[in-house]
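Only one chain is given next, in structure tokens, and it is the form predicted on its own.
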Amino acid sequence: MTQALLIGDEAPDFEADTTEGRIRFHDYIDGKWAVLFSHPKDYTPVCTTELGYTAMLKPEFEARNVKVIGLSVDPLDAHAGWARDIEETQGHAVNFPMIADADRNVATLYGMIHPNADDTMTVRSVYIIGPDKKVKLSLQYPASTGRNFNEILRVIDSLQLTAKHKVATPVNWNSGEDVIIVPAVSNEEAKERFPDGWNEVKPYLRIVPQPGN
């Protein structure tokens, strides 16, 4: 049985061939932040709004320094065919590349398949990874169950915060709200990193307006 992925791990590294050639993952990310999801099966209906979707937001990854690639296990041909679909029934043309994982090699690496839920295709998975390469956020949704890219776009926002700012983001937060300061910055640092001060409500919760916003 594979053992899950856990936050902070390294994103196993993985050769496959996709809808824009083959690739090795770790190059593919080239110092980017990456979304890995996969679908259940190609020519499916919740899939299909979903990859049209992100195909949509193509612009919003973009800004944020972003690359996405998406999994079935289906083969390469069948990519092809059901992209067409896609742009015909959502609008938006397929513009990241689809991993073909037919042997499953990558779907298992990853922990794509719950077989208490269906043996034969993926679940809903999302992982973020960091430039770092390592896990950031997991994610799994039952097949039936399309996902929300704004939230992942949000939890982008927020992981990228933290890294660049060393701010935590609040229950319900959306870009360009109040932030805190995470309880490992002391308050000499704060002082540094935030001049114009902050709102002590405890002195563990230090709230600060979104930096750079």
Ligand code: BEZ
Contents of the next structure:
Amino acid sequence: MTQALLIGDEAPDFEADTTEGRIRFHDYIDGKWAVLFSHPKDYTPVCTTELGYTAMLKPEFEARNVKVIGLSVDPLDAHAGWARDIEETQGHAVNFPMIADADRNVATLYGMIHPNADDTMTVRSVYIIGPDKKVKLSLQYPASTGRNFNEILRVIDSLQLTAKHKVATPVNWNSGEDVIIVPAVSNEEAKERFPDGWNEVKPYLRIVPQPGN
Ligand code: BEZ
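Switch over from the form predicted on its own to the form predicted in complex with the ligand, please.
Below is the entire complex, every chain and molecule, led by the chain shown above.
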């Protein structure tokens, strides 16, 4: 049985053929954030909508210094034909590399095949990987449920705020709303980081406006 990849683990490195040439994953990340996501199969309806939408979001990912890369266990020539359909039906050409993982090397490394669901294709996995190459988030969705890529952007916003400002984000938070000083920050450090102060609802619940907003 494959060991699950956990938050905080190093994202496994690999070499693979993609629609934009052969890559070594860690070199591809190149100090940026990355989203690696699998789709179960080429020429399928839900995947078609997801890839078109993700292509439309490219400026949003770029604004956050994030590289996006897709994967399916189909060969390169299938990816190319399907990309034309995606542009035709979704109005957005795929503008990020898609890994052709026909030998399932990457899918296996990342635990994207859940054999008790289906042993011929991947589930809908998402890994958000930080510039330190560590896994920051993993999502596993069934093949029949399209993911919410706006939620993925929202998580990236939260992760980047935590990395830069040591704040966490509360339930249903959206960018621009108040955030929470992480418990590991003492009041002394908080005074330096947040000189305008904070709303101390409880000693462990200290609310500040979103930094840098
Ligand atoms: C789809 O992308 O539409 C899909 C793929 C596999 C199973 C169910 C749906």
